[in-house]
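Starting off, we have a lone chain in the form predicted on its own, written out as structure tokens.
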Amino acid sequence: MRILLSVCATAFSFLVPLSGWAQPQEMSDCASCHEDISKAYTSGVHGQAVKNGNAGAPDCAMCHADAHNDAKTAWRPSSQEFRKAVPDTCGMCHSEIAEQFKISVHGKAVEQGIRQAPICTDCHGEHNIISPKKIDSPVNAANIRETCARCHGDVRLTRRFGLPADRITSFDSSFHGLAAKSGSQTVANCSSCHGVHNILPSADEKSTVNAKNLPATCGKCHAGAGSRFSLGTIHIAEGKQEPEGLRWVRLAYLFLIPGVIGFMVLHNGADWIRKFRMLRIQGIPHSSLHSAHGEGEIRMLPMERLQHILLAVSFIVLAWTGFALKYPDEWWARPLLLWETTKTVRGVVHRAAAVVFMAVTLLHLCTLIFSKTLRHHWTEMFPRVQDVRETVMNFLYLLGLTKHKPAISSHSYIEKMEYWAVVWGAIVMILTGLLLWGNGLALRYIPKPWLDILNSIHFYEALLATLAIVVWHFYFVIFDPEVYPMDTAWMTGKSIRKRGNN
């Protein structure tokens, strides 16, 4: 029976530490000083491999040896020597990662004795190393940016190193970085073109972001990619590292959005205050700008008020979509981004809105060739001389430097302008957003340059006609005094606006 006691012992104190029961005696031993790192290394990967029974899983022996007793294995993990010995660390189990880090950009300036190249501990962690499928792990694909820009993103390492200062920043305005930002957890970040353990400088044709594979790499997510034109530059940052295209397109826009937008405060401000002075100081009643409800001019026919509330419906979805993926971390895309690690709700919201814009447009503009009575409304829209005359005499009249106001007629410069307005902002927001949803196709037969100035243009179009709508419509139809609180024209068909009052 002793014996029996003795056997049943052994083999007891064996399959413990195998099934996890409790720790090995060296782990046991290291706890008692290292405790948080023994905590640490217990949650990782490798501690939770012991704990399950393999007992090939990496201990502290392994990666430390007896580093107590053998002056050899004594480094400080700070030195040199240190961090020069954990790729074939590592690599005594991760061995073929370990071959392709070793002939990487990274692995290379380590082998040189660089001390600041990044070794396997810098991304993965040392102790506690996180699954990457896992949202904590530090190259998972939700922290790669942030995992790269320890690096690329510190200014003293670029400039010692002579690295581009701007790849962080640079991605960050693109497409692929404002959609990490918003919580995509499936667009492209660093490691999806650069690569991950292999990573080599652009110019070795080895390399996944030479410009011989750059069809390729761009490829995976869009086909065709580079097959006709070659992709030319991928991180665009403003400056003199642009495309010439862009820089223009930036700049023309820098100078035409303050230009208009200021031209319309300036114009609707006058207006306001000549009218508040009228109204207030005057005394004159309000009620005398304004015809009775239901007597006014018809100035919306029924088709044209559907056509309104589904333009002013999808313009609105648009930019608010659009919006938030320039700026995720304001208040007002928060909403949209909140599933947007699991399902791209701002980029089906937007295109849905894109597809009623468009359908709004093409309802518009068969309507005007199938419709006699809406022919002829439409015709009052069209420009006349006469116009630029009124244009220029009311404006004066605004800023007070003539006495008289000038006849205005009744579908005047202020609506020509902003309708005419419209139709160009549609041209453009329609093909620039056509090729940037069809961005694959795209790619196939322009070159990138010209889908990035796309891309710019379709952008600041965007907020030049939100600042429109803003400053110049919501005047007319809101703010100001002779329909204050609102002209009911896209509701009724007649305005409460007195004709010859524009």
Given for the second form:
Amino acid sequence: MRILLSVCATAFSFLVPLSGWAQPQEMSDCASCHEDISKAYTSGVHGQAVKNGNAGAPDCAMCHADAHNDAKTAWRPSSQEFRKAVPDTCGMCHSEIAEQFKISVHGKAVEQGIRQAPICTDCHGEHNIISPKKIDSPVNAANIRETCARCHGDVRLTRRFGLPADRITSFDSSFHGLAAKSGSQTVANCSSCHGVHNILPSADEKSTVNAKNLPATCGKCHAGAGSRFSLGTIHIAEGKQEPEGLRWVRLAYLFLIPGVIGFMVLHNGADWIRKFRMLRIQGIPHSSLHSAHGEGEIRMLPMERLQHILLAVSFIVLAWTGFALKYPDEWWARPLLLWETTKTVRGVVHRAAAVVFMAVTLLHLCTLIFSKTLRHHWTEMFPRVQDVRETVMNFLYLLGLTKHKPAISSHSYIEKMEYWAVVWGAIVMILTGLLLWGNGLALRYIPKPWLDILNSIHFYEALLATLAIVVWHFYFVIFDPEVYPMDTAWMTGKSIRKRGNN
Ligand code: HEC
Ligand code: HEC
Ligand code: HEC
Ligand code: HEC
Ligand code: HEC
Ligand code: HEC
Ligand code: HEC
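With the form predicted on its own in hand, show me what the form predicted together with ligand HEC looks like.
Let us now look at the entire complex, which starts with that chain.
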């Protein structure tokens, strides 16, 4: 009996609010029925303001006049009339913003009754609105990309309104987007360029991203940007709309990288298999490949060894900190990016390593100018016609296309290719890197599309160099059975590789 009663009571308490029967006297206390929304409202900026006695902040009734008035439909938040009126509702108090918003592309679309266009609450939330300065706000600098992407990354929406579909991906692959993904909040987000409540199509002269206004917009952060040259396209996506020069650079590297690295893999793979067969299957003793430690001529002079160590350390740090920008989600990148929201640790370390790298380059140049011994040793690195023959013959031999192993000079084509690749790579990386480092100055004197090309070269050349070091250099100094586990020349100056063996 007691159970039956309590079931009835529960059912009754459910039915009462729905029936509207008990509403008239309780309507003012919205919280008693709309519990979740009231909670959200209380934690939001408006609820907090009301709680703190700010009479200017809205309560439920102010935004929901006539709620539950069955004679009108406009009180229902899902109705078109209600949505359309939201800018005015918020505009009762935030009038300046509402006026600005109404003449923006979004505001005009709302006015035309386009449901997909954002009203105030689509960006700010409805009841739990908080200050944009708080990290949890959907319009906080850290979250703006996500908020715009909800619509501008939506394929159906962009197709329907004829908007470019690549805005999010192109932002993500830009320097700003990459740095933002790493956590930086000083770089540009969608709103830094497009504005917030005053967003207009770029074709509109009043738009912050109209070509005419870009120098000022970029100039907020890059003083003097574009004052001499037009800035060009900003959202650059691979494919059809990519500027011509950029496409050529990408295509060139997309042939060069597989070509060069492919040759290296074939060359070293064949070499390894041949030596493996000799040692393991034919049973030739390992020692016959080595010259004993300490024997042999000096291959690296002390000065060269010092340069090599500095180069190696700065190269590894540069590669790590550079690729961390492009791949911020990888495990090896994360530790570096821990402080990125407040400090640009990654960028600073990258630049410090670049300074060391440039110093080594300079040191190398100076020692060649001032030391006769080093210069003499260096001339042995000059390519000769003979090297071409040795390369071809040895490659054919390694692939098993000739039986005869060709004699190879002491400073072989392998070392020479390595050395000149480093020289070439260093020149390219230093030139492009310096212009990107000095982007403030560069944006003033160089058209932006050129910077995009430099940026692209900087990335692809780094990729090529890193792969070459791993596949080519590491093979000959580490994985080659002749020297495994390591060629000691970089420490002792003497190689355990037999002279002329390769
Ligand atoms: C006695 C309980 C009760 C009280 C008090 C109450 N409501 Fe409601 N309200 C409901 C119920 C139940 C519904 C859903 C019924 C419907 O959609 O018609 C609803 C619907 C709504 C809706 C429409 C939701 C939608 O999705 O269309 C709004 C807006 C609303 N209430 C606002 C308020 C406001 C503002 C107050 C205080 C001034 C308030 N309500 C007080 C019970 C209540
Ligand atoms: C600053 C204005 C504002 C205040 C204050 C406000 N609302 Fe709302 N509310 C809105 C807007 C705008 C929507 C519709 C959002 C949309 O559909 O995008 C909405 C939607 C709703 C809905 C229906 C949609 C849903 O989320 O279920 C209910 C119910 C509601 N509000 C109740 C309340 C109650 C109760 C309070 C007070 C605790 C309150 N609102 C305070 C602006 C406000
Ligand atoms: C009745 C007046 C009123 C209405 C209507 C109103 N607001 Fe507010 N709003 C305020 C007041 C007052 C504050 C300041 C609260 C504080 O700082 O303590 C505020 C603060 C805010 C803030 C935080 C600003 C900041 O810098 O911290 C945002 C965002 C905001 N409102 C958005 C909205 C949106 C969106 C709507 C419409 C859905 C809306 N407001 C409707 C009065 C109103
Ligand atoms: C497309 C997304 C978007 C829409 C739509 C939008 N806002 Fe904002 N709003 C933002 C962003 C982003 C910020 C933060 C700007 C900043 O940090 O300077 C902001 C900041 C604010 C602020 C606090 C800062 C200030 O300038 O005082 C208020 C208040 C505000 N908006 C109200 C509104 C109102 C009212 C509407 C509707 C008329 C609206 N917003 C529509 C994105 C939007
Ligand atoms: C709720 C969905 C929505 C959100 C959120 C949104 N937009 Fe939009 N946006 C639209 C729609 C829909 C249009 C097309 C309006 C039209 O053409 O009538 C548009 C148009 C634009 C345009 C003009 C495009 C053109 O060429 O006409 C720009 C620029 C723009 N939005 C930038 C932004 C930025 C920046 C943000 C984030 C701060 C943002 N939008 C957030 C839906 C959204
Ligand atoms: C560094 C400045 C900058 C940033 C950051 C930026 N944009 Fe743009 N955006 C522009 C410029 C400039 C244009 C004009 C066309 C062009 O140059 O690509 C544009 C064009 C657009 C358009 C096409 C409509 C038009 O007005 O031409 C949309 C939509 C758009 N951006 C959305 C976004 C979104 C969403 C984000 C964030 C994910 C974003 N933009 C980030 C500068 C920027
Ligand atoms: C909110 C500030 C802000 C705005 C606005 C801004 N940038 Fe940047 N931008 C940065 C920051 C911060 C960096 C990183 C600078 C550094 O590390 O040296 C950067 C870096 C760059 C770089 C160099 C990195 C690279 O690899 O390409 C270029 C080029 C650039 N911005 C172009 C632009 C252009 C063009 C605009 C205008 C359409 C613009 N920025 C608008 C903050 C901004």
